[in-house]
Amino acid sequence: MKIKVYMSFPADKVTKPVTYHLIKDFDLRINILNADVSLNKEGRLVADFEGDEANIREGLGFLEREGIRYKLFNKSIIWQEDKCVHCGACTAVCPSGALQMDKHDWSLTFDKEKCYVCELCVKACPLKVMSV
């Protein structure tokens, strides 16, 4: 099983080896997609968790016990490519780099694996060809 998780760390928790425990104690494969973690500041981390369903559930329980808030991304962005004019407005707001302009022909590319499903592209698209 594989899920995408957004984690928010209180400032006093950023020094804890959370991903280490998720890997070692719960046998999860963690792929960090984006991180903003600094001392004395609230941290955030977006990662794929892969493993047995029971281990993922136990790992999420560990996060709760540690006081780390999390949100599961269980939606996906739908891009109506045939209606898109490739203006690139969505690329300006995409924090993950999932939406990019091809440098050779200036067409829009969308990598669903990188997508955080933050929905900013949906709001930015003038033609409304991005939806959830």
Given for the second form:
Amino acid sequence: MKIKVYMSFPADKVTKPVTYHLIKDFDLRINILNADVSLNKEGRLVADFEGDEANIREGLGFLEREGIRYKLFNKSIIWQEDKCVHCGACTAVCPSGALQMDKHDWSLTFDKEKCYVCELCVKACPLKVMSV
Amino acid sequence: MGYKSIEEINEKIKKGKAVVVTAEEIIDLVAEKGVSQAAREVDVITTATFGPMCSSGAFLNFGHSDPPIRMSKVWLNDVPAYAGIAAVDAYIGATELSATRGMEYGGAHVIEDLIAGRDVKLHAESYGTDCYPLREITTYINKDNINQAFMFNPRNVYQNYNAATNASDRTMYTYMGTLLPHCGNVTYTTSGQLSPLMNDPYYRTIGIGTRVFLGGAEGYVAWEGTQHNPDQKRGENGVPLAAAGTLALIGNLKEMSTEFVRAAVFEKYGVTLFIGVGIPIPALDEDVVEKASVSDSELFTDIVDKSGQMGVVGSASYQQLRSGYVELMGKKIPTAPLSSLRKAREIAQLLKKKISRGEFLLTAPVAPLPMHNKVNKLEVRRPRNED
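Next up, the form predicted together with its partner chain in place of the form predicted alone?
Up next: the whole complex, starting with the chain shown before.
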């Protein structure tokens, strides 16, 4: 089973090796998609959790006990490719690198795995072909 | 030295014997064979662009109702159109917003709906005259039941355009897309080495009367575009280093395609129209071919801070902009295009195919575009004729 999780750390928890515990104690495969963590500031981490359902549940329980807020991604970005003109305006705001221009034929490419559904592209797309 | 005239090129086109390449393909050809040989071999070079062009719109003539009305106020799908011309003429501007839906629908959408063949609600009001007694009308029109629908765009096909960034500490929503704070990104909007006026920097072959591909139909250069600025600083290759020349274009909207004309909304800015334009350059001589073989590494544009704090913050080549990053004030900043190079290439190839098949003939300019023009600033002042 694989889920995508958005975590936000209070400033005092930033120094805690959370991913280490998730991997070591709950046997989860963690793939960090995006991180914005610095000392004495609230941190933000987006990651895929892969493992047994029970382990994932326990891992999320661990986050709760540690006072780390999280939310699961149950939405995804829908790209109406046939209506897209491949202008690239969405790539100006995409923080995950999920939306990129192919440097060879200058088509827009969308890597769903990298996307953490921040929805910035939905507003930035001039043709309104991005939705959730 | 001249190799061929436009008449000779057109003869070859009619016989299906013209050698046509795109403004990207000519780069490799010149690198491989040299300017002189390329100029002998090639007859036509196609250029193209597909980007947001706010200064666009269409003239429409609805035909007369019975009894007739002198439409003085007109709305199309609730978007106001300008009707201060003859009785049933109107101009729908691309950026006009819907009176009921605001920024989500505007003149550009009306234009796209018309091109798609959809019915559009026409509502008009008048004060009533002896010759035009009707005071109000509501009906549905489409491109086939009205008399004329021609696009007339006062400013298209910018010869180069400044790239944009934002040095302020808040996100800016602009016609250059969403600009992230602290110079978090740079956006740019030309097709660079494929862009029409970048390949004919001194307007030798592109002038008033030039036949062009406009939104899927044949169109023409009607005039210099508004804010035409040929006096912009230029590089050694003659190409302007920032926004410079522009074209006013005209073409039959009824023959256009939504493949090449698309309504767009820039978040918190408003409505605009993406238009595809293709312009053929006749390969008359070495000078024309050399200028058209310019590549992204030799084309530069200014990067301007749209927050107004810092003005021009740097300059970059289109090769750098296309690489995905530019160096600005010691920082590596991600770049993003706003005009579609993929669509521009599609248009350049389509125009190439049309010319190769003998379906599109070239024209010499009827009159040249101005080579000098002062761009005025708007000054707030008192009238001079008031004593």
